[in-house]
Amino acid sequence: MNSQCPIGIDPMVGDLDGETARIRAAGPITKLELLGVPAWTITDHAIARRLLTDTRLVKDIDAWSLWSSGVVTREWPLIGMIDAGRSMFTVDGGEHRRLRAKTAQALAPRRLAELRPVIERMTAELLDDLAVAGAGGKVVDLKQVFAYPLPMRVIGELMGVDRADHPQLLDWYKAFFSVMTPQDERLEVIDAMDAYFTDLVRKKTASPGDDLTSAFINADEGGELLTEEEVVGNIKALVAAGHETTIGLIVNTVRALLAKPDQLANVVAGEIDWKAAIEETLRWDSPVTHLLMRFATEDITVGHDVIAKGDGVVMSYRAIGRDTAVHGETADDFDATRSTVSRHLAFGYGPHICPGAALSRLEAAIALPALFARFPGIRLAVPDNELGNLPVLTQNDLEALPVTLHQAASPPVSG
């Protein structure tokens, strides 16, 4: 490793594979430069899952040297990622239980057995739009018209968000995350998300319905109802972890699937399993870069490295897929036959594991079938090396994923 020459990550992610490699390389523990700011970073499978249940890493941000001293502050573009206001995502122990608990219910397999018909549904009515977007040979953006609106559809469904305020939700998270928008312009955006979300809790605090807003503000854990802003903290990062992590996976498993088209013909054939080509996805393709970000309370040794107390240390998952000593050699290539596919990080590990993590699974595999039978044709519309990442240091994401169509025999477009 190169802990005394930080690696730098290129903002606009021109070249994500070579990156990925060059962090490997560096070793398992290395250090990255994030817009300026230095941090420790994890490319091993078995130091992450370690590190990922060592409580002496924690995800307040006043045990960040770098925050206490001053040398970070609101002004550094991805500190919304980190001092985000008090949820499950920014707090440990105990309290973390006690905010997590009313999703783990809401996300209980009963609750996604209920869920499955509204995600057929919402996935049959998208794809009646891709079949018109796409008509006579048309290329068309299988991730603007699919991929994107799906998971926001079903993670406001769940929440009780309104419909008609998703392309705001879309919008604002897409300034957040980019690495392009001027700081003072991400600071309104949070500032607008955070009144958006205030006054959401605010009216499901007078009229309740049966969604997971209204249970996180009728929750009483550890004898204790959350405050408003646990449950504003909590839905604003729900509705962003629930709607960008499914995005990634559907993209990148088409987009995968695309350039194999052996691999594809047998998991539509039935020979290989959807929920392989998923997992396999999540671990070669992972829709989360890097995690920001835990700090060390105390110093901690990793082979011959320290990371020192009030250190940052990210979580390279993409990185972390690629690791040899767990899927061999051909770590680098997609493959939904190997035994390892599900042995992967890409939704984390130990206690702050993603609670959206069944969920995703769910909608990818319900639009990726239905996806490909409803257009066994599909193929890119612009060769693979020309697809290109947006600017985001966090999330794998890509800018458009342009196809055209083939319909299979179906019934007529709806509408």
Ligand code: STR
The other form holds:
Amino acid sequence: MNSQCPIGIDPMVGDLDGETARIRAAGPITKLELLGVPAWTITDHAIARRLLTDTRLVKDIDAWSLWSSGVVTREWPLIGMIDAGRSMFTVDGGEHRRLRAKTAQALAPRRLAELRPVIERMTAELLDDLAVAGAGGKVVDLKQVFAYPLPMRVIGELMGVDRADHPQLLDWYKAFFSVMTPQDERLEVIDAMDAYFTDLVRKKTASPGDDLTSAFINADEGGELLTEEEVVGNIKALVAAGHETTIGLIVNTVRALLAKPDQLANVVAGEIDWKAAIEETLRWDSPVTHLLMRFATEDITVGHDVIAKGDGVVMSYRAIGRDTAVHGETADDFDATRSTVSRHLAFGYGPHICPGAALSRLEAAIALPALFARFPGIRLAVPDNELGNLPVLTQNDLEALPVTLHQAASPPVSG
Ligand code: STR
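Beyond the form predicted on its own, can we have the form predicted in complex with this ligand?
After this comes the whole thing, all chains and molecules, with the earlier chain placed first.
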């Protein structure tokens, strides 16, 4: 039983591999302490799958005893990850299906095929920016210039968010996720984002566009209208989820491959599929470290432990990806040739499984080959072990990814 000594999580994410190993070592289900608040977490693939389809676990924060009893309040730095307004992210059952329906349509394969050329164009533009920033062998932050803006442009296009507003939104999300942000500031950012998206919904109500925001606002034949709160909640969820996680996927894949030149060479040569490299990153260095949170509506027995009614349950997806029962003793190694690359839960499982999974895979499958085709000489500019994580507890992403795009021009040969 682990319930006596919850494992503290380092909010500065100083040693993510060490922490992932430590929580895995504590058992398939264990207790974490998240900035002072205890919760169960799951590190075991099979148990995670079982619980992610267990209707006794719900997303409704009012089912959380620490919240309903007033122990956890809006002062807790992670509250925005859970108390995010009514949306497909926070409800279950029939209501959930209703709130999620249009998202599934908007992200269906046929619609994504239409987005492909748009994503290709955005990628090419940002690669031009990268070429300029890294000209002459200069060190450039690949994250800042390339991986950071791309997913916001894609989800912004889909949702109908003006390009001019992207820098503001990215700043808000940076402050929202960072543990360094004082809580009063974070709450102001949350209010500002609510106001922004409410305003967007009102504008799109007045003049609808060919975007998912307008689709949420307008009921289709026989369809029920979503409330304004639900529309705003859904948009907030899709913009947040649609950009932050995909930045991590691109950054973490580039990092993995630059640190493993043999595998990179095989991918570039077509001997390993880009798809496999992307799936292996999702498994090995999942962009989501911990997903907060579900709550037990009755006691749930898991092995020797009992998740009591009212307890919170986290899914530690990065740890789940390292499950040796699924991936064998080499689970801690990045290996895009392993047979289990696709057997990860990085997009979750069950009714809440990520509705944007195919979109994020598409973005990565466009951005990564284009990057390495354009800059075959790209190298890490600092040793891999000096790359630092963002101080974000739930999301797994680097602070920066300094690279050089070309071998520095060799000095002219004299004589
Ligand atoms: C961020 C704040 C907000 O306005 C709305 C949401 C709801 C969806 C959440 C998002 C949050 C944080 C990142 C999440 C996303 C769903 C998927 C994404 C948790 C709380 C992941 O990182 C898996």
